[in-house]
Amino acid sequence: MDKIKVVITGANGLLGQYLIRDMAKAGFEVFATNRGASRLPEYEGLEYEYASIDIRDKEAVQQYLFDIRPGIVIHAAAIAQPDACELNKEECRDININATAYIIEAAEKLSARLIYVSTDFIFNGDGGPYREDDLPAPVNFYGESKLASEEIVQKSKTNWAIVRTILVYGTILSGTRSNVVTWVKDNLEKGNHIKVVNDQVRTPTYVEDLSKGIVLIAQQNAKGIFNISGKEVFTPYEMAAQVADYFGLDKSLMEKVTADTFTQPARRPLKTGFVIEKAEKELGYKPVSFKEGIQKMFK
């Protein structure tokens, strides 16, 4: 029997990385995209091919997706940075919004499943935790955003599934990126003094969780809107105090703020998080505490 073929939009990146592997493993044949060179390790005993694409050219993307055929299309890419999204309003949109436009009308064409890769910034905060059916209200543009492409991933033909996240943290496999975890444990490494916001609430999500419940999505057909995220409720703060207590650094060097404290062009929502329910429920979806999240990245 053939493989399915999976394609993989942003595989440089953290989630990208873990997904061409998790994908891979599971039996999927896999096609990584990314604007620029490939950032992407050796997968011992894997395969995968790697193309450069850039998903704002529309005959670029769309071609790319015709010539593959692929089964199932990963939409992970995004600029996921809110001051970012917040200070290029128009490259964000041709990122966010556009591109997933064009991906999903060549998904269309193709009868294949797309799987987007979405936010907890779609929401305002006010209410978190939150389930799949609460009210989006997001409070920024890139919030903005990934609801108008959520929009038009339910709007369109193709047999869908969205995946909503929170705060993704892990280890890079190839090439670096700071997260929570890398952050705290640096700078109190060194001896610096930080500050951390004490006012917002979010589940953390391991990224091999993440990649995990979008392979389970994938081999179950599932369809609709599910939160795949950590089942753990921390401000920042405390998320830095674990990372303290783990390595048994300086906690009298991290001050708790309010986010008030940081001048910042995107507003970020108080208090999201997400209930996991449903992704337990139907997908057998299991995620692992946020302690054991940095022992797996620190092992």
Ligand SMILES: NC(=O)c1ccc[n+]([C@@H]2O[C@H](COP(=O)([O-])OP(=O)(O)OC[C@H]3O[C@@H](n4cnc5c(N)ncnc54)[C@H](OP(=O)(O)O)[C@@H]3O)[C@@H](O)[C@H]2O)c1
Given for the second form:
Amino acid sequence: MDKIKVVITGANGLLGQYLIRDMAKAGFEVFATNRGASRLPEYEGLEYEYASIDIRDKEAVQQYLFDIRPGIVIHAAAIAQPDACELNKEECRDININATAYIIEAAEKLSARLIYVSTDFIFNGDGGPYREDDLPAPVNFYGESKLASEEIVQKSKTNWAIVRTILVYGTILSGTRSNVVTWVKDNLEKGNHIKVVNDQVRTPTYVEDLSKGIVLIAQQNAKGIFNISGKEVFTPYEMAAQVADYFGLDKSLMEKVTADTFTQPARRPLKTGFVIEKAEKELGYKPVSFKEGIQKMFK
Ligand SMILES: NC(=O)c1ccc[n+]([C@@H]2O[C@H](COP(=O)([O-])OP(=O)(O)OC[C@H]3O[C@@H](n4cnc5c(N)ncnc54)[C@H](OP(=O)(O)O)[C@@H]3O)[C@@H](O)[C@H]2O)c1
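Shown: the form predicted on its own; wanted: the form predicted in complex with this ligand:
Up next: the whole complex, starting with the chain shown before.
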């Protein structure tokens, strides 16, 4: 039987680099795309094709999809930094909203499935942990842009799934990128004093779990919204303390602060986190604990 073709946008990103590997491993024919040159590593024994496309270029992205005729499009490309979105709303609108509409339009014409990667930042943080059917109310432009995209996906005629995730951590396979774990480790190792927020909560997500969750959705042709995150609810301070404990680093360098200590361009929702029962029951999704995630990053 012919392999199902899958186009993955945002291939060079933290999630993308794992998703290319895991979808290829799962037997899909993988077409990776991102703007600029490939930053993907060599995956031993696995094949994929890479194309450089800026998804703001409607003609280019749609022509690419018409040429490949994928059975599934996984749309992970985005400006994923809330402050960057707040400071560059026009660019954020073009990438996070308008480009989704171009991709959906082509997916509809091709009768391709659409799997869209979204965020806990569509919620206001007053009532977490959230379930899939809780009411969104974003508090910053990034959240607004991702919610607007979710709405385009949900109104489309595609056979769609939306994967919502939270505070993704892990080792980027090719290149470096800071996340909660590496930021704490690097600073404490240098003896730097760090201020860590202790009044926000999240359910941090190990990147390999997120990638596997998306593979399960693709394999099972699962439809609708799925919360795909870790299971444990932590404040960033609690996460940092676990990192310090794991590496035997000096916790006295960590200062507990409240989120309003920082003046950031984008407001953050205070308490999010996800209830992941639906993914556990319907997909067989099983995330690692935060401690296991740290272990896997540094094994
Ligand atoms: N990371 C998290 O904690 C988190 C939490 C919740 C939801 N999410 C969602 O998960 C998805 C993946 O996030 P991630 O952590 O993998 O982010 P990431 O590492 O920033 O990856 C996003 C990728 O999208 C690419 N991209 C941006 N604009 C583009 C454009 N105009 N054309 C083509 N490619 C473009 C970026 O390329 P360049 O690097 O070249 O700009 C980057 O490789 C995003 O949709 C994000 O909103 C992430």
